[in-house]
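Quick heads-up: it's one chain on its own, the form predicted on its own, in structure tokens.
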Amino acid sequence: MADLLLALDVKGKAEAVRVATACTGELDAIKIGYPLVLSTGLEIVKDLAKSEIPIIADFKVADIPNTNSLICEEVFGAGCAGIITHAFCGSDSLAACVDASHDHGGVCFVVCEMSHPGALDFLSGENAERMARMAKAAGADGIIAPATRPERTATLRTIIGSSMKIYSPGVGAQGAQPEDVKKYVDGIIVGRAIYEAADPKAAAHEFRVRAR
């Protein structure tokens, strides 16, 4: 049984609030990223929080430790419940995100392998497995692993064990189905297949049922 996270990659406050409100009762979290935040500012977090759904900032943080800490301070100060970071900048940069997240009572998820085809160039195989081990050693709350390659997500699960969560993108528009990975993960991430649907609530409900 997996949670349902909405990747709300829309532009503008009105559209974001419309979709989030429509999906009330169907989502376990909303993941926001640069398209939305660059068009609205971090103030959008307060608007979305009115739906009482946890907000995760998918900023894929990748910088030196001090900068990572400052980014986390802004994210959690705005009211987010979690943040997503990269691991490839090194263990010190990763630890800065994890520590800052926990200091603010939030959670930190680490990208180990992305869902698009180009991820196979660098963010896969031994590199992904090494980053999964880094995430576990840093005390991260979970990792990001692809629904588009369930066999890889299964491998990463064996590395991090059952005490950490896996959130899995690629369901819907990228071709993966909830049934492909739900036995390996704690949450599926769906974007366009929900927010571009004629009836976002109905679409979210269908994915929620299929993820269970």
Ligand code: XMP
Contents of the next structure:
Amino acid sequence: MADLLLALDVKGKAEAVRVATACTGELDAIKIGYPLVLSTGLEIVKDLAKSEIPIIADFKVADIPNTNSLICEEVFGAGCAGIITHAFCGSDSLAACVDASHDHGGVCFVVCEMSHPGALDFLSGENAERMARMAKAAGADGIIAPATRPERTATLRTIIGSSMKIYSPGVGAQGAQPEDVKKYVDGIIVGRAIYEAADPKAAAHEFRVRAR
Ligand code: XMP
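Okay, that is the form predicted on its own; can I get the form predicted in complex with this ligand now?
Then the entire complex follows, led off by the chain already shown.
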């Protein structure tokens, strides 16, 4: 049984609020990222907060420790409940993100293996497993692992154990199905298959039911 997270990669406040409002009652969290925030500013978090579900900032943070901490300050100061960070900058950068998240009462998820084909160049295999171990050692709340490669997500689950969460993108437009990964993960992340649907609420409802 997995939660449903909407990847709200639309542009502009009006469209974001339209989709989020349409999906009321069907979502467990909303993930925002650069496409939306660069078009609206972080004020969009306050607009989306009216939906009363957690907002997770997918900024795939990847910088030196001090910059990572400053990014977290802004994200949580704006009202986000969680942030997604990269791990490949090293254990000190990752620790800064995790610690700053916790200092602000938020959660921190760590990208380990990505869902797209190009992930196989670097963000997969042994590198992904090392980053999962690093995420666990840093006290991260969870990792991001691909629905498009469920066997890899299962492997990463064995590394982090059951006390950390896994959120999994790749369902819908990238070809994975909720049934592929729901037994390994705590949440599926769905973007285009919901926000581009003629009826986003109906699409979200179907994913929510299938993820249960
Ligand atoms: P779609 O439209 O493909 O959107 O359903 C997927 C969303 O998830 C993000 N994404 C990822 N984020 N690791 C991540 O941290 C990944 O492997 C990954 N794959 C996709 C993507 O940016 C979009 O918001």
